[in-house]
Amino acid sequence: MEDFTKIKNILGPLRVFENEPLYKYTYFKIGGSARLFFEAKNVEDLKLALETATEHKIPFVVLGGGANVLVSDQGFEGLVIRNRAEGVKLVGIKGTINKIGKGIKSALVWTASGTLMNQLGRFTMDQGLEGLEFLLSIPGTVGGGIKINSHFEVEKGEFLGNRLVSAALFDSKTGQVKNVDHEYFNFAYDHSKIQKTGEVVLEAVFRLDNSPDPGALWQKAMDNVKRRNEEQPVGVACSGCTFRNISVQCAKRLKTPNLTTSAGYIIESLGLKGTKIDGVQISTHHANFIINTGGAKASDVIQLIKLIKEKAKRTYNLDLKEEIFYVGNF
């Protein structure tokens, strides 16, 4: 308790609450309180709460907009700091610009972490920048779309850790600020490094190329805005997808339709689509996400997880992999 008083007393009074409601600020609308809450309001704020954790051994967590997130019903026994550090530049141009603004071939973007993936991707195609569209719409903010390595067309290779340049961490084993470069985080489908070594990305730098017709850019992004909207739910409170896709050699050994890899298609073929355990239900449109029908507990979205996940091994002999993270005692 008296390290909690210290941690008030650094970060600012009035700007720490004691058992915020955790709820609030998650897509799915579940889980219990923060024993400390903090909105750090941009990086040097975020760099100050993570220090003062760090220092006086406090467990933290970071919540950035509150996607693939699961709170447990008991909450968080520590300081919960909402990462709300929004910010994005041109940092660099590459090309020669001439009387008429033209002749640009690739920039350089900064962005802290707590900035919208949507806002970073609004600014891109506003710059005339081609790289990032495929973020319009995409919830979440950065320093969590780097930690998962979001995208939206695996196969076309829409990752945002692609067009990563550098990124600055903190490391609360050391409680220092390092700076990065792309190989260091060993991007793959849904993974980055960072979320083995606990780093909390501060702010970072992608490479994007100038569009030769941002028109059409925008076209492309507001299709696929549209066909998310159509193959997803939409308007529910929903974490996103629950389980990341299952492997190309999984697909193949099941011959899956069109070797499809989609975790959507193996829930929903394993006749659970529909399925509900009191106030959760994996949804009727895409069976990959499991939505908060009023009044759900974190416990009830576990159920359904080891529901899918025991059905899967049983029948397929697949370990489905959870895309969400879980904050709390679970």
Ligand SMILES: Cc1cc2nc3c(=O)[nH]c(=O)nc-3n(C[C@H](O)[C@H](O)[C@H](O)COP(=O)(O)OP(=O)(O)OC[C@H]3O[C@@H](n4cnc5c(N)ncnc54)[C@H](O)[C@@H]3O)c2cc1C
Given for the second form:
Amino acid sequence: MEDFTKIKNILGPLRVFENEPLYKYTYFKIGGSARLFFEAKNVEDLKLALETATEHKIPFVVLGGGANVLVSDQGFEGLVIRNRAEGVKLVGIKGTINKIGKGIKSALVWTASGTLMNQLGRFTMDQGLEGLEFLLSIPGTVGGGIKINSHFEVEKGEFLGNRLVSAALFDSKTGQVKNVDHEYFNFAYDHSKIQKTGEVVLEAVFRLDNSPDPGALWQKAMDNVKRRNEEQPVGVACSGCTFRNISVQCAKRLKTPNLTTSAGYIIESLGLKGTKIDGVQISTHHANFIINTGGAKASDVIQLIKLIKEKAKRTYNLDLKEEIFYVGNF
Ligand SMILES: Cc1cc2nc3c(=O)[nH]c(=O)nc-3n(C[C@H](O)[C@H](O)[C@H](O)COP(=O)(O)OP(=O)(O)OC[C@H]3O[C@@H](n4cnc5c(N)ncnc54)[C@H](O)[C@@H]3O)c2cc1C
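After the form predicted on its own, can we look at the form predicted together with this ligand?
The next block holds the full complex; its first chain is the one shown before.
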């Protein structure tokens, strides 16, 4: 068995756990154990853990909120870094603040990457800043959100990446931190460049405009929560949408109703809504959600994903692509 004493000494012997079950840290409530597990409590912690893993050539993975991952039943043979580096603050203001505290035109907001998106959304609304109120109903951290370019109403341009100005990334290939701007990420629907590079977000800065009607921000955010609760399953173990929506070209080719690009529509039209395999089921509420009905294994989820993909290919010649990320060997 490998000797991890050095790693433990660097990160703190009482802060590194061996064989820690990972299901506890995922929304799916599925997954085996991490060989080593460490919780980063601030950006410095996160950086140190990443540098240590890189230097000692130990495979690592960063977990944010665990809202968009499927962890293998065999767990992860390396260091799992749970990112709890939280913090959000105003770092720049454009405009002048008058006696009653008004007059800000736009502001720069800094966040540590382990900050919950929900927390970032709340902070910006409390400051009367608009543009990220849709985050109130999205689980997970800013780092995980940047990787997938978290979104709500796509047609209205509600993407996390649209507001990002700059970020600090850790690159395990060089062991260095680099500062990058918005363009670096090549943001698109469910896409950012770091999905390919594997770089880790340490911190990020967002630019937001002052809202002409700050009171309406919370109303809009609450309306979103209400809508989500009506349209999606609530209070169940799942990882949100399993598949990315299809392209507009595919929607045109398939002549979907109102040219919907919804992967949920596709799965429902395949007659798969409600399908069960052992501990998992395609939600009867929203067909793009796979639910752990109790004691599910990652292999059950994989079987269901395979079934959906095969039927989509056979019926529509469509290659559905997962939105969730895999952790460990599959
Ligand atoms: C009920 C439910 C509803 C959802 N609704 C939405 C929705 O409306 N819109 C939407 O966009 N998403 C939605 N999601 C998906 C999820 O909220 C987002 O994908 C979110 O960005 C996941 O963040 P996380 O911190 O939990 O990431 P994790 O699940 O922890 O990780 C996801 C991936 O990001 C990587 N990662 C994590 N932190 C970092 C970092 N700091 N730097 C680099 N990579 C990192 C991980 O290694 C992994 O590959 C939903 C999920 C659930 C469970």
